[in-house]
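Given as structure tokens, the chain that follows is alone and in the form predicted alone.
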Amino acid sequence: MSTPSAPPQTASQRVMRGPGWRHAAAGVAGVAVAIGLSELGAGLVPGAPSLVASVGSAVINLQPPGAKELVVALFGENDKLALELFVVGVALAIGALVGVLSRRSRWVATAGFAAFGLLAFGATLLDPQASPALAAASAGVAVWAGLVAFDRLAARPSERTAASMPDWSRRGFLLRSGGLAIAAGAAGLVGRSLIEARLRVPARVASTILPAGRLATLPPGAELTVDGLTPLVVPNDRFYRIDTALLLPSVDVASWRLHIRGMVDRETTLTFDELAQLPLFEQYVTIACVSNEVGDDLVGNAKWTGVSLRDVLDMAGVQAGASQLVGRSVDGWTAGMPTAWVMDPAREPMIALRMNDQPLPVAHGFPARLIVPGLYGYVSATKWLSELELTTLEAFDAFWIPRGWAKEAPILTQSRIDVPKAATRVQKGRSTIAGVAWAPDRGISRVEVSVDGEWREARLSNPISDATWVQWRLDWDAAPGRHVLAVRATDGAGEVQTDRRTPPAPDGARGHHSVVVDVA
């Protein structure tokens, strides 16, 4: 009598079988595949978005008070890098734990593979850039991709196919998998490749020289010769880089507008080359990030060549009452400053087309952003800048306001060591300590420097205005031993740098930079 043989399983029932861990690598290559296969999508379809930088944004957007300073703290300008990583490696963790969960039913794994692509596309919602229909097409193709390369992997065949299939060993397995992997990583790579390459000033845009009506120069003495010391103007690609964007906007400057609104007496827009057209001027300004610890290096100088962002404003008309201007960038994002301070005649706030005598970096803008001397970024530096709104003061919270930063944000008096560096050792007899010190828009008038307590005044280099940082050195006998620098400034309005120190939440971080040097 013969035995009936069993009925062929469906893939519900071979995804049950098999031992955890296949399941669990098998979930990974799933996730992994879901993702390269987005990121190459994004690169080979313009305005199709990143699935991973889409999540990330995500992140940034909700999270928590006091996120921000702990993030740059630890990775400084790789946080961005930092914050797609962790995006990744939870996915894949996520994607291991539904591929153990599938061994009970195939539909799990459907359901969470399905669970990852509703999220995605709901972040790429959040993006004023994102096109729905190609946000929903690459998380539909990302979602199966994904789950054919979870059933090649997780279900085994049954007793009467097994001869028709691929070896289901485990070293086949690991050899499918991990060639999955390796797969979908160099097509996410591929991917982030062809975005950066688009990432660049139109042609144009770069071989247009753009004649300023006021030229700024360096004055003799602006810059002292110290080797180590951090130059007086810094070159684009050193200067450094603070926003919340994870992929660089691209923005067509065919298209794009500036959008004056809000409390004005005529809403006004402008192209790109209208606003070129207008009046231009040259200035040295200091920006600084309110991330920046006592120390670091979040702050740098640079020529920058613009339109008077007054000028611009009296176009549309203030309206009285008008007590905060909001800066919108082309990704949504904002930051809020005071009329008031615009307005003032003693500064220059402008919106920028050019850094350093070139075409304003992607990276830093392009292709306008406001510098307004003497606030910290966050309140002020909107790069990719698409709108100026006019509104009250009480009636809007730009970005970082309701994260637990404060609404006014001048930046303070502040100075560091860059020469010697810490924990260096330094030859005895005649030495050099120098470093920055800034002050925008008061300027700086004195910087001392404290060797084991003793506070002496350092020479400064010529200032170029009270918007621009000065850089400062103090020769000095160094005798052998252990020895505690530190050093302080005073701004032009007389005030002193405190030497109490403070995180840089909510206004800036507060201190004196000191170092600990040997001397042999």
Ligand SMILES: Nc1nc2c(c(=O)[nH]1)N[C@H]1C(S)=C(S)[C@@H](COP(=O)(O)O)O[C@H]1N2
Second form
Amino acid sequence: MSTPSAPPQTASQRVMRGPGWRHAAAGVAGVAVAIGLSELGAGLVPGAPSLVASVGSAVINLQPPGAKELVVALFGENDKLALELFVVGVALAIGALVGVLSRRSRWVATAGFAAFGLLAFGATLLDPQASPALAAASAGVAVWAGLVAFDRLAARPSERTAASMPDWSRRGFLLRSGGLAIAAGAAGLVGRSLIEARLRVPARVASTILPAGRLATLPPGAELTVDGLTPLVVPNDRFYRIDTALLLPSVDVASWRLHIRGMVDRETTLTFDELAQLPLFEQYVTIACVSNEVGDDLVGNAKWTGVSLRDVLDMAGVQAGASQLVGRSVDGWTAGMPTAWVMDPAREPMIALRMNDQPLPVAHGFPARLIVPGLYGYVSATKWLSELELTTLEAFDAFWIPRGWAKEAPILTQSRIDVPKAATRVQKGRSTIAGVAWAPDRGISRVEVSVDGEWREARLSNPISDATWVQWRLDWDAAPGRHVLAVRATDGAGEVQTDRRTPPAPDGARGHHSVVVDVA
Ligand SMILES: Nc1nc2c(c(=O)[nH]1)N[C@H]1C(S)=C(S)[C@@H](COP(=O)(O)O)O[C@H]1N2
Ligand SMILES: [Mo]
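Form predicted alone already given; the form predicted in complex with the ligand follows:
Below: every chain and molecule of the assembly, starting with the one above.
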């Protein structure tokens, strides 16, 4: 700021004089331009990474063990939006700070924006899908455009204008910087919608996948009809989605490969067509997320069509001593499971290519994913599969293991009340309590419902298999007043679901789901 006693200034210092808020706003607008432009670039140029998503992914990947309470453990849709908004918010705030500091020296702005660019570029290097050349170009353009915008806004037209018409100057500045920030935001949103528009399953794929040889059919009485009960087979657009991908990987099927490597006799590589031409079969399997809280819905049952995982492993020849199978995804994410679990002839792990008779949706792993009956998703169900690596359990920890989750994680027995919903009003008289229960792949042998502490036997749907959930129902004569309903399941081995509540970490939530209802 200029005071009568201020020493003479150099040209660059003079340009940077003026009130702090003006520089702060110019810094914010400059960062907005940089971000907006790079998002637009990511939308227009296939292969150019989104810098915001790359930085967000780096935050997820570098998340220290124990931070799971802070950065929610396994990512759902809302966590992702929050993380990206957080990344943008922090960037804008640092932009404001850089703007203010640049009043002392213009070089602070150059250094600050360059540091942003380098950081973003560094983050893209952690993503195996990002091309370093395109990432560098995108970061370079973003830094340049951000600095140009910053300079234009931070520089005053002249001392005279600012001194004689302060209000006009302020209004003009606010209009220019606000307009620029809005345009940058719009560019960013256009970029994002272009990225999302690319995430379509190509029509050709539907025809490449031959019909399955062995079909799965629903046994009679597999599905109960109760209003509000979760459907036995969850439609693809209602199926829960959990993964660490801020932006869904967009896989080009023509260049996609599945590599089988590590402790194998012959390293093997398959194209999509080669994979899809192996014998296909269908099966219903219920998959579940370890971070599902008691009573929550991060679990679903679908019909999967695919190739036997053991057939593919046999092509490569699994060596004795390879105690762990690691499924790696195109974005570098990994799940690791005991080879013995996969080799057990009692279950049929698969590389799934279809979900409920449609090509695998992008959100659920297009073009191929693992489905392993009985294991939580984070130790088995790799989406956007690119590699099967045979190793030992000691030699490698997959993505979530160093972050505090159990190395081996069979799905725990759980049950859920869907009807009536918690805290709803129920009409007195004949009423139905209903829900689902699962213990893949031990199966469910019994479900009991407690009404105010008294356990009664529920009726089960005819199970599709031990790898799937069942629906259950209990008819109930609802007396007026407040009631506590609870449910517990017994698995196929005769073990009753424990009532001792545990949180999801490290190996899944335990405890009975219960709801309170008012009958009137
Ligand atoms: N590539 C990849 N695959 C992944 C994950 C992931 O983060 N990345 N998450 C796993 C987890 S934790 C679960 S619970 C299941 C969820 O599968 P869905 O989204 O199809 O329901 O996918 C698994 N496969
Ligand atoms: Mo999960």
